[in-house]
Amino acid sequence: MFKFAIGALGALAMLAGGLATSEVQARSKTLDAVKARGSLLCTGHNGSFLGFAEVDDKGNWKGLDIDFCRALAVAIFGSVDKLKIVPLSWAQRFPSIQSGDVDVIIKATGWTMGRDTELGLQFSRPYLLGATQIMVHKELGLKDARDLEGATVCVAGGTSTERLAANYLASLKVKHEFVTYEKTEELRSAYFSKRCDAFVGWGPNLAVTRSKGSANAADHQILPDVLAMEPESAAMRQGDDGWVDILNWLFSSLMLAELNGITSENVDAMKANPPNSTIGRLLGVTPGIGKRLGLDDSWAYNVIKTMGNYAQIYDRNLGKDSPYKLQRGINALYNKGGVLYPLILD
């Protein structure tokens, strides 16, 4: 009996070892298809979704989502030149991923149960948390939503945003008056003409509205209150866990670089003299980070060198270096008062 038990344990150990080896060597089918094609197909927008996917006056794509598409192309090919942006409407994005017209959706896409269970999609870890917030005229001197007592509040009528705002202000016992509009243009016009004191909407869109709708964006402030939260994630076809792994570790590597102060400017110095074993592994000095994903060991180094860390990407598209000046808030790393964090690289 004892010999049998030892033999059985040995067989299980060999089986586990074999499984672990095959898992390390496993490739993503999508990754193989992308490499065979010689290009990555990633989502754009059919127009300009400001701050996320927009076309500048020279016809070049820019935006947070576009930069993450570029980062993925660099991780795979070592260059942004292999990226092809496919302009899509919101309605087209899910049929396009299922048909293979794109390899991944990086397009301000919320991770919902319906999409996860009914559309045949898998999602990466969230790369951004989209908060429903409140913008006000700065001259009113308001600090947070509790100061909206007796205020008129602009909100899109018949939407979930209206319900969220009503519930939130009710929970604070703040008396207010809603001014509702169905058309976005009318809603913005009402706010900027001061027919209402506050404007409720998705935080990034409010930042864009503030920048584009006023001669002086500093005249408007976004209050710190968070009425609701939506995790924005990359969406992929179900059944390719290796592809999901690549996206998860792409986003995590950018956050890990920020956490450790690694930027596009100092990454070469960090690689030449890594301060610790984690940084050595991240930058490919210690082998292994690439083989596990079917990529080169230098993939994360290439991404950081080309695109910067998470903070650099955020700041130039939505934050302090952009026209929109949207503060990081909850999208800061955990050590800066936010909720984002890198996964453990071992």
The other form holds:
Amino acid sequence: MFKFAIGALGALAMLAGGLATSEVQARSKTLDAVKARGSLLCTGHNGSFLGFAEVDDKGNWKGLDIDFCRALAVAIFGSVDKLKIVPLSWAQRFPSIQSGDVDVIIKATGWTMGRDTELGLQFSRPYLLGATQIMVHKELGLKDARDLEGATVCVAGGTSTERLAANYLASLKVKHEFVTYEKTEELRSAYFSKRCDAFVGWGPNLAVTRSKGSANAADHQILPDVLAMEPESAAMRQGDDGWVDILNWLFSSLMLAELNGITSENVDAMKANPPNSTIGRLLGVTPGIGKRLGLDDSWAYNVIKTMGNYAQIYDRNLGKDSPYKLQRGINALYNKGGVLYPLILD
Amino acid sequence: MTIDGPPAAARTDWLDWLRRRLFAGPIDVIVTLAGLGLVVWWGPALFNWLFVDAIWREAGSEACGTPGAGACWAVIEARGRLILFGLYPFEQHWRSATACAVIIAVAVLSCIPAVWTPFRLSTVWIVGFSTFYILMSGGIFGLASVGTEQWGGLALTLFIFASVSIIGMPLSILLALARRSELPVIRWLAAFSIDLTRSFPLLTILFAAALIVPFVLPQWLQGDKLYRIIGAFAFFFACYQAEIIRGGLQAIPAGQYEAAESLGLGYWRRVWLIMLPQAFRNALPPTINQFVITFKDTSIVIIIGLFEVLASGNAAFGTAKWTHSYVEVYVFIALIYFVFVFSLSRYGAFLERRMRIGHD
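For comparison with the form predicted alone, kindly provide the form predicted together with the partner chain.
Full complex below, order starting with the chain above.
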């Protein structure tokens, strides 16, 4: 019923949109520059940021953020070959986008008001929520943070994580004792030697600690509680709305593909025989998805075919097919208990 | 101890040596015993960790990072090429490796006194440098083109060091001479730029070259980030080196200069034949020191996102499988630095001996 409504709306919008198609050429300066240059410049890291930007044994980039860069390159050029990853430190991100060293920042970058209003940046919709979470020994049989009554909690001293954990546990009225350390290594060894019952940290880091610190990763679990949450978005130069549109619809289309069960494996079958009009539009069977962004109508098909849908990209880099085994949690789609959702493709 | 003569005498020598060197007085005894204690206390554990319990091959690396396991050298087997060549395309690593060999060969050649004529030196450097550049960036002779954003690892470290030296050295001589010039404007300009540059940290200068220059200069003048960095680094190097050379120049007795003048030598010939050889001889120890510092300072470029050997080391242990092996990676990188810096300082010592023999 809902989908039918979307379809009907879509048909109406298409009629209306037909009038405006002539003026949508060259909506984005950045897109024009990227096409003229023949390559997309996207952010890497000066070293490695686990799960988001790493380097494999052969010197190739991999990770969640890298895959979104690749997806963008595929959307524009139809292939990942045209992507250039520019290694950047954290501090360099914002000057580099302003000076044109990169076309977009996809680098675990939180959307904050200061960055949005004062740094001359513009953000896409969030593609991931970075969570601060708690890991515990499984043998304790805890379900969530409320069960931490009387627990000893290991946390990095003097950090925002410590403050967040204190706030969160205080708001739950859970009595606890903090053990603070300066170094991650000390923290890890304290936790694994059972000096502490729980270990507070940033999601992917916890997952790594779990998978590599002990003989058996299954002996530890990450509680579902989210102590703090940073929305990670792609950041762009202010004043190029067409470019922001492309990023928004890139993320949205990957989520829409997941919602409709379109994967890199079945995308050809779906395209040959679209089960509904939204999917037909997404995969370019019904024209419209490309032209309105200044891209090819098959861009979303190309991205899904090459990179997979959102779930496939996530699972490959952070989730069940990665060494980190990080559950989707809050980053699942809305129909699976998460907060991510596709926008309406009309 | 295989020496000629009666064994008894040998033992006496040996005991004598011990007594004189290690047990000469109460403080010596304490220091020796304390040192010995440390070695006995730490030595076996360190030795076990480094060698006995170490995991050498990637095949058995599952045990890495588990309690009681030794050093995980498997990380070097698995990620060594990443450390050495960074993000350079895997199939093209031979180019990066050859380029490294070329630049090392150039450095070694230019250390040999027989090469020290302007013609030979410049030939070696121009040929060596263009070979390095063509190998690394490709685009001709059927070599695939590789952008500088993919250069990395030891190759990039060596490239930065070599370029900074080759650009910075002549520049430093000019700056030193300019600062001693009799023309006030030139003298003031040189003094001003040297003192200004030296009053900023290297990091600030590199940051400005990488991030601020693009806002100031038009696109066609900016050049690649790597070359802007090298330019700024070279100027920074030149300012310090210029002061070292100036020190060397000032130590030359005024009579030398006056004698050269009275022989009717022109300015450049006086500088080239009389002043500079003596200045370099005077300034040799701090010059070698400056090269050593510069080699180690190349690691700073990690901050502006150049993938030099330390960054590629970070990337090497920055993946789920190897997160526990960061100590091993740092030991390996330290070893690389040691090899280069130690050879540099031994070469400096050789030069000093050679010059003393030649002139005293």
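Keep in mind that this is a model prediction, so the values were computed, not measured. Residue numbers count along the first chain shown, from 1. For the two forms, the rigid core is made up of the largest set of C-alpha atoms that agree within 1.5 Å on superposition.
Once the core is aligned, does K271 move its Cα by at least 2 Å between these two forms?
K271 C-alpha, core-superposed: shift of less than 2 Å.
Once you overlay the rigid core, does the Cα of D241 travel 2 Å or further between these two forms?
The answer is no; the displacement is under 2 Å.
So that I can tell if H137 moves, could you say whether its C-alpha shifts by at least 2 Å between these two forms after the core superposition?
Moves: yes, 2 Å or greater.
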